[in-house]
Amino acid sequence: MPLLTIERLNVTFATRQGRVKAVKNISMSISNQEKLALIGETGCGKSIVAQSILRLLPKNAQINGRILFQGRDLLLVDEKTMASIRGKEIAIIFQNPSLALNPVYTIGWQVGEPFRIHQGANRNQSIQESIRLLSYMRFDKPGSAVKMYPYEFSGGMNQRALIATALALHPKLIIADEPTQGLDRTLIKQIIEQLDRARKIHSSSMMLITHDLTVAQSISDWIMVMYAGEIVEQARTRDFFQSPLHPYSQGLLGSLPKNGFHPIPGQSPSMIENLQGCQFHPRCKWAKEQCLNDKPELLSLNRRLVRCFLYG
């Protein structure tokens, strides 16, 4: 049994402009100790999938489908049960440390929070655990670091503190939502190395959400590509970077500097409008009449999945 299975997940938001269809009929699974990278342009629905798993969506969200974690549907459990899962069995690393960390509490207090919430640790016990975790994340003088505030650290150090908090209770699944956004390449390499090292020690699975293809290539086993709320391709990481199948995937790789930096023309469709046919057809050089009128299904092809009439 996979650790996490998502079946036919749909998420919509009621707004004044109309119904935003953020996630459309998505299914996926993650096995024990497996690393899945969910990639795509900003606004394609990646983070909504993560927030759905932990039930962190705003009140105007409507969600249906199934999210099975160790066989239990997270969309059906009560809030008390869900609160016991968050941070203990499933942990999330948010993309912006300056927003995820509270500026009025010390780093030590925040890193030690999972021990107080889930294990009933007192203040001194939680601080000692914080020192241990910050030392593990290679903070200089962790005994002093626990007394400092987020503004006294760089973005990279604050991101390490978030990783330490997420790993505190050895979660079975780590969701890393753009964990390297805004960092330079040197820091990105360090953060990814430390995250993967910690994941291996705790035998955790990971869902990495990123638009940075270099990061996805360096750490994942599988690549899943999202476009306009849909999955358009899934493949082993090595296979994906050697031979992407979907025209959108090909465009993403072609936009990398090492591949000539050829951006994909046009822009993603509105999540409110009900675009007929393939969602990518207005930007696709291979589009034909069928693509404008009919919606392609997600096809299985040599242990890969692709949503495109080129392979029908």
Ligand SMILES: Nc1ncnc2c1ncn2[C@@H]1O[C@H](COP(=O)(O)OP(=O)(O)O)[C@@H](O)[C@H]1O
Second form
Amino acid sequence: MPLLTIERLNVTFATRQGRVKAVKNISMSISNQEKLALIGETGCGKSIVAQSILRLLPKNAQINGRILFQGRDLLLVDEKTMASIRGKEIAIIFQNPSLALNPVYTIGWQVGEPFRIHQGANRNQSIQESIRLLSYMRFDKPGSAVKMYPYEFSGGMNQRALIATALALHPKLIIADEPTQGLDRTLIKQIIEQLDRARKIHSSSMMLITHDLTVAQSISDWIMVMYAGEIVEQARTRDFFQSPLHPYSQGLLGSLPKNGFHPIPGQSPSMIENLQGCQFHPRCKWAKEQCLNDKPELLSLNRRLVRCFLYG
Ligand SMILES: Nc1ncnc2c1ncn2[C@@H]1O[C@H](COP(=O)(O)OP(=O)(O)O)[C@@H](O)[C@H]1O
Ligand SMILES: [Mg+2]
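Having seen the form predicted alone, the form predicted in complex with the named molecule:
Starting with the chain above, the whole complex follows.
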């Protein structure tokens, strides 16, 4: 049985402008110790998938579908159970460490929080655990680092502190939402390596959300591509980078600097309007009559999935 199975997840927002369909009928699963990278342009619905799993969606969201974690539907469990799963069995690392950390508390107090919340540790015990975690994340002087405040650290150090916090209680699933956003290339590599090392030691599974294909390629087993709230392709990472099938995936790869930096023309459709046919057709050089009128299904081809009429 997979660790996490999402079945037909739909998330819409009621707004003054109309109903925003942020996530449309998404299904996926992650097995033990597997690493899945969820990729796609900003605004395509990636973070909403993460927030759905943790039940952290904004109030104006309407959600339906099933999110089975170790067989239990997270959309049905009570808030108390959910609170015990959040941060303990499923950990999340957010994209902006300076927002996730509270400026008025020391790093040690914040990194030690899971031990106080979930294990009843006292102040001293939780600080001791922080020191252990920070040394684990290769901080030079963890004993002094715990006494410092977030503003005294670089963005990279704060992110490492947050990774330490996320892994504190050996979560079964780590959700990392753009964990390297805003960091420079050398730091990105370091952070991703440390994250993966820590994940491996705890035998956790991971959902990595990123719009950085290089990061996705370096760490994942599976790639899942979202476009305008839908899954358009899913494949083993190696297969995906060798031969992306969906024209959107091909466009994403073509826009990488090493592939000549050819951005995909146009922009993704509004999530409010109901665009007929394939959601990608206005930007697709292969678009034919059928693509304008009919909606392609997600096809299964040699252990891959693709939503495009080019393949059947
Ligand atoms: N509270 C909200 N109310 C209305 N629309 C929202 C809200 N939160 C997110 N959205 C919309 O949902 C879509 C998906 O957002 P998100 O998952 O954050 O994208 P990303 O792929 O960049 O993480 C976006 O188009 C965004 O405008
Ligand atoms: Mg996001």
